[in-house]
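The form predicted on its own is given below as one chain in C-alpha cells.
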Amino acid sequence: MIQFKGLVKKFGDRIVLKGLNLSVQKGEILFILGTSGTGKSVLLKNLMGLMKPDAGQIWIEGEEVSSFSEEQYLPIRRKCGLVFQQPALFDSLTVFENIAFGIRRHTKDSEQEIQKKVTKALGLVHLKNIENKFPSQLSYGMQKRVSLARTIALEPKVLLFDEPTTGLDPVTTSAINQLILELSRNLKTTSIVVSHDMRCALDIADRIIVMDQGSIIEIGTPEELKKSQVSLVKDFLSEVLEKEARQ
C-alpha cells in the first residue's frame, strides 16, 4: 500500500529522516514508536504532501508522490486521512456541520447522501443524537470521536494517526484503541498509528516499528518485539510492565 525508500528530511544541518526505508502492507495496523523528536510525525506529514523529503520516494498504491505538486496531491489526501492529535474542531459549527465540512468540500454529494454520510460515520464512533450539539457541550474523548467520525466520513483507504491518545485518561486511551481496531477492520483501511504507548501497540498492532534519531532500529509484530533485545525497545516494555504492576 505505501513504500518509502531511502527517505531523507533534513531541518538545517539537523537530519531527522536518515535513509528510512519501509513497507506498509494493505489493511495492516502498524504502530510507529519513538521517543520525541525522533521523526515520526515527520514521516507522516511527509506521507501526506505537508513536506517535501530532500532524498528518496514515497509509493502510495504504485504511484511515486515525492515530487507531486499541491494540485497533484489533493487526490492523495482524499485516500489518506489524517486524525490530529488534538481534535481540531470548528467551534461555531455543529457536530453535523462539522462531520459534513470535509464532505462538502471535497464531493458533489447530495445533501441527503452527506446526512446518510455523517450518520453513519457517528455509527461507527458509536455516538448516537449528537448531531446538533457543538463541540464545548462534548467531553475531551467524545470531541475526539467526532474528529474520527470527520475523518473515515471521507472513506479513506488509509488512516493516520498522530498520538491519538494523548491526554486522554485510561478508560478513553482504552475505547479510542478499540476504535482504531474496529474502523481498520470493518472499514479494510491501512492504519498508521504514531504513539509513544507501547501498551496500546502491543493490543492492536499488526506489526510495530521503534525508532531512534530518524532511524527505525526494531520492527515486528508485537509478540517479536516482546523478544527484542534492542536496548530502547526494553524500556518501552519495561515501562509497560511497571505500569500494570503499579495499577
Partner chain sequence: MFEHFVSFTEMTTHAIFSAFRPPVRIKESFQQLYFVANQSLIIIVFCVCFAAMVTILESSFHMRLVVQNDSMVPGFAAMLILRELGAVVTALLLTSRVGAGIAAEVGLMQTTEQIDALKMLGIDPVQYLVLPRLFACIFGGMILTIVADLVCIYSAMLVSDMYLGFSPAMFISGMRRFVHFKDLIFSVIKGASFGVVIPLVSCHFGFRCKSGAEGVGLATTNSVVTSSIVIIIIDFVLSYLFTHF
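These numbers were taken from a predicted model, which means no experiment stands behind them. Residue numbers count along the first chain shown, from 1. Compared with the form predicted together with the partner chain:
Under a division of the chain into two rigid parts between the two forms, the C-alpha atoms of residue 135 and residue 168 are best fitted by different superpositions and thus lie in separate parts.
Alternative state: the form predicted together with the partner chain, after the form predicted on its own:
A lone chain is what you will see next.
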C-alpha cells in the first residue's frame, strides 16, 4: 500500500534519510523505533508531502507521489491522518471547533451529525464535556488526546502517529495503544507509529523497524526482533526484558 524507494532527505549538509527502502502492507501496524534525530518524523512528513524528499520515490496505493503539488496531495491527505508529535491544536478554536474543522472541510454533514462525530471521537480517547474549552485550558496530555480525536474523527484509511503517547500517563498510553489496535483490526486501518515505546511496539505491532542515522538497521516481527543481535535493538529491548524478568 505504501512504499519508499531509495528515499533521501537532507537538511543542509546533514543527510537525515539515507536511501531508505520500506514497504507497508494494508491493515498493518508498523512501529518505527530509533533514537532521537534518526529521521523517523521526517519519514512521516515526507510521506504526507509536508516535506519534499531530495531523492527517491514514495508510492501510495500505486501512485508515485513524491513530486505531487499541494493540490495533488489533497485527496491523499483526505485518506490519511497524521497525529503530530506536538498537539498542534488551533489555539483560537475550541475543542469542538478543532475536531469539527476537518469534518466541515471534507464532508457535508449536518451540525447534528458533526456533533455526534465529535462526541464519538472524544469518547474514543476517553474525554468528555470539554467541547467548549480552549486548548490553553487543557493539560498537555489532554491536548494530545484531542489531537488524536481530531484525526480519527475523519475516519482515515491510513493513520500516522508521531510519538502519540509521549507525555501521557500510563493509563491513557495503554488506552491509546488499544485504540490503535482496534482501529487497525476493526476498520482495517493501516497504522505507522513512530515511537520510543518498545513495550507497546512488542504488544501491538505487526512489524517493527529500528532506525539509526537515517537507515533501517533491523526489521521484523516482534518475535524476530527479540532475537536480534543488533546492539541498538538489544539496548531498546533490554529495559523491557529486564522489567519482564523482575515481574
